[in-house]
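Below sits a lone chain in structure tokens, taken as the form predicted on its own.
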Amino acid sequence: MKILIVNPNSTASMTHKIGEAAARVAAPATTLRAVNPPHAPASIECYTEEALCVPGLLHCIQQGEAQGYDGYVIACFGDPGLDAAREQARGPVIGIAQAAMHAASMVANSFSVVTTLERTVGMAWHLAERYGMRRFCRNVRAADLPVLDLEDPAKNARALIRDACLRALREDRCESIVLGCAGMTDLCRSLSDEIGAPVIDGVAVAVKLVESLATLGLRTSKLGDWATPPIKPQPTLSPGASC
């Protein structure tokens, strides 16, 4: 089975952490492959930068449709692109926001999700609403992060993640955490031993859904929505031209 990752920003170091830790929980005989599109923003932090990614987002998928893969995971919690991406692919596309939010519900009864910067809280709640999983969360919590902070060991990164899933546990009253950003790959397990409670990491899951749907030989419908799209003449994006 072959699974291609997609992190639709351009941060190369953060891609090679997504795939270390999607490699620790695919089936030995599961071929991952993480990749990011390079003309992305660095980080997506935004409704702007997610419509940004979405392009080369979505010429990962046809390379990889080309290649034969067998699913994708789309490794930003904003989930961008995720149904055109599944109009342009056989296999399962799946978005860890969807694949996190649903798991959390199967291993307790709420979650709160903990994101990096305040301006996405709200992108957050609107994913929750979109995927029927309103009624299981409790809230959602930023901890001030900037995405790329994650990145530099001096930031102090875990701490502040560490202390916003403590809160949420206090305060909300929930029984899980969902981290809200593919940056947090890493901290899944640590946290959840510290913290005492289920620590989901949306990657994680998705790679394993993934898997699980090509094992079963489901694919993604082209009756309706996801429908292949219709052929003809597509523009060519030229950053100099002028409206």
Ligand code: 5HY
The other form holds:
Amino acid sequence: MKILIVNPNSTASMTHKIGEAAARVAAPATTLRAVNPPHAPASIECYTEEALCVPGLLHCIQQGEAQGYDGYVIACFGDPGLDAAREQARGPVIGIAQAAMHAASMVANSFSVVTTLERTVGMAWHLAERYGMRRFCRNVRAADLPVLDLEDPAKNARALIRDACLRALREDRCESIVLGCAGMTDLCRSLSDEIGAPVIDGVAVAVKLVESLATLGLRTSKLGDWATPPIKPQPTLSPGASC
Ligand code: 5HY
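Provide the structure of the form predicted in complex with this ligand, given the form predicted on its own shown above.
Whole complex next, starting from this chain.
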């Protein structure tokens, strides 16, 4: 089985970290490849950057289709471009936020999301609403750190995330934690051990979900919303052209 993991931002060190975390949980028969578009925001922390990352993401999915990949993971907590990616792909396409929230709801009766910046809190609430997870989601908390601080050992990212997790357990009375950024994927196991509660990393869950769905022969339905788009010339984005 071949799974393509797309980090929609352009930070190669995060792509590598995501690929390593995925490889730790993948089945022996699964071949993984983690990629990112060359031209995308270095990190995705707002709606504008979410929109800007989608063309590159879709190009990765189209290349994956040409190379015969069985399924895809969108490794960004906003699940950017998920619907469009599902139009492009035959196999399953799993966003890490949807994966993590559903997994959390099956090991605990409630979860809080611990994400990066305050400005992404509303985006996570919108996803919980979209996925029917509001009844499980006690709170969305920002650890108040930029995404790229997760890539800088000189920053105390882990401590900020751990403290936000502990506050969530104490104040939200939640029973599990969902990590709100793909860049936190390497912290999951140690945080769970340290705080004494399930901590869910959407990257790992999404990999196993793609394996499970593909093994069951479940592919993205083409009967409705995610039918293959009609073939017609699409405009290329030309930054130089004036509107
Ligand atoms: C992510 N941004 O997982 C999201 C996290 C966020 O560049 N990768 C990013 O804060 O929305």
